[in-house]
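Take a look at this one chain, the form predicted on its own, written out in structure tokens.
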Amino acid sequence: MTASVYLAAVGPEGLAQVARLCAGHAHYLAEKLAELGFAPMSGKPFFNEFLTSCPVDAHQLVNRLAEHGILAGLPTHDGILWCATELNTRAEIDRVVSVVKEVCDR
């Protein structure tokens, strides 16, 4: 039910913005943690998720965004799962980056 309300509201029009802006976000948020050496895990396209190396202890670096009051990606057995939607800003994801960037120059 709550999910035909929202479609109902956004409309086609809507659905298809949220849909940029989650796809948007994902791959500023991808690129800019590239930058600080999370290969991406896979070559293949993305939506709004996607499995990167991580060249810090992930659980640590989970822990250390959530001290920072951020909801960081998944650990898995060799990278961490990252997810990014319309409901994240520009300036939100570089408040991670920050934070992810802090942490591996220790």
Second form
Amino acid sequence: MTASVYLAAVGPEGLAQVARLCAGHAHYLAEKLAELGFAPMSGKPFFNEFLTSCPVDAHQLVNRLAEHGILAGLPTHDGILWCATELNTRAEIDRVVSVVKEVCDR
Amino acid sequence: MKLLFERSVAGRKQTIFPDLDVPEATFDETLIRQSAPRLPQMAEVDLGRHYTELAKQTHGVNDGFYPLGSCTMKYNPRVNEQVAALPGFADIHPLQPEETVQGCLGAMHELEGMLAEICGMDAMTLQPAAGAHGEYTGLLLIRAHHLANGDTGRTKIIVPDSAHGTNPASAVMAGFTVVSVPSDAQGGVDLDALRAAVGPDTAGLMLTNPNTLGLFDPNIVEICQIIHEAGGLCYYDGANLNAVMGHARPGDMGFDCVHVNLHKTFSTPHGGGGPGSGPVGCKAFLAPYLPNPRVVERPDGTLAFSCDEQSVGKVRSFYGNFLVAVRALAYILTLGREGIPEASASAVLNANYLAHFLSEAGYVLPYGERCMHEFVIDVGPLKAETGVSAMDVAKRLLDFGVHPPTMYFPLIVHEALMAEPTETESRETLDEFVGLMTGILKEAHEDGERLHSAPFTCPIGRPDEVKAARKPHVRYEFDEEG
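Can I have the other form now, the form predicted together with its partner chain, not the form predicted on its own?
Below is the entire complex, every chain and molecule, led by the chain shown above.
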């Protein structure tokens, strides 16, 4: 029910904009993380979620982000899974990246 | 009324999302769809009016009396909705670090403890998504227990003939064979038939108490003893817990495991406002088999999820319908130690009041006026006299803004109407219902033929309910598809 109200509210144009925002934000985040040494684990296209290597301890990184009020990154057995959506903003993503950089620089 | 797609106007839209604030991601053309999705294009005001119209065509608890037997359609308190909407409960993700959801774990832990106390059990899981799912989970616990004992020959589950239809279905789903035992003349389990049914192949018994006739089985302790002496375990179908909560506990009657329906007894919404939730409780010896993970308290007082190797595994993703559990917790905390037994006492009183006055009005109550939270009317004699069936009476009630009682259940009464008023209805509402039912009885005697066409005021009258259930037509077909 909620999903059908949502789809009717956003309509065809809104849904496409959601996709543009999701993909744009995720690719922007991936690019910034790659500059810090978080290499994509797959060369294949991705939408709003992507797996990277994690040059620092993934759990420590996630905890540090949480201390900054950011829940980002899901540690996996060989890296870390990231995600960005239409609800995020460029400023928020920049904040995530700055905290990640701070952990990497330690 | 028009459907969403029929209200759609090309180019009409709502501005919800911001412009892209980062470079646009590019994809290979082969990955991009070539045509826009066919979704409705509407203004917010028209969307609002559309759903308001749909809501008006739907009867809910807020629209009128809803005595749907065995479903416990009580009022869903608004404060529960407010509590469940708190950001700390609503805006979370099940994969968040435990340290960031201690309050949610606390809510789950508290609710488990309170439900265990109400049911007389030692441990609970909130994972099952509804009542029948809870039955299935409970049966998995029983199976795990027997298998852990090397007892592979216990393949049969005993179910009384007055049981909810989900009981035998759940038993078969869990890999058991079902043995049905008849009811005695008073509507309880026939003890001699039960003794004859048990044996070394008995895995357990599934029982609702009070049963679907609204009768508390006076032999309940003996029934559980017969099963236990045969080596089986006893499962309590908690669908009718609203009749006894705060007064009697399944664990004290002899049951080993139980499910409760949060969407019945604990006031959380059914159906469209749901989803449901069917927590399962058990005695300590079954607790290691409960679905993983369970909420446990660490030595430092913080809470964490923990998995047990003996667990039957997960029965649902993550932790069940968590926000439903939050609503139930709010309900129990609102009612408290005094309110819980008061609610069930009022539910029983309301049912007895209604049973008495409907009997006085001329309806036949095959098991007498005394009942627990619900009772069964037998429309058979009226049908024999006037041709008016349980279906006709039920359909006529729709004209008066009342949801009918459950029809044609339990199966042991052929023209059954099963009514459960719940504690949340006032005396005035019950009196109005008696008045309506009295009027329908009069109509049946004066012009019974006419009632075969009821209802007369609803958007639709008598749909083909079998076809509607088996071949629902819920997909919009665009013109070009013919």
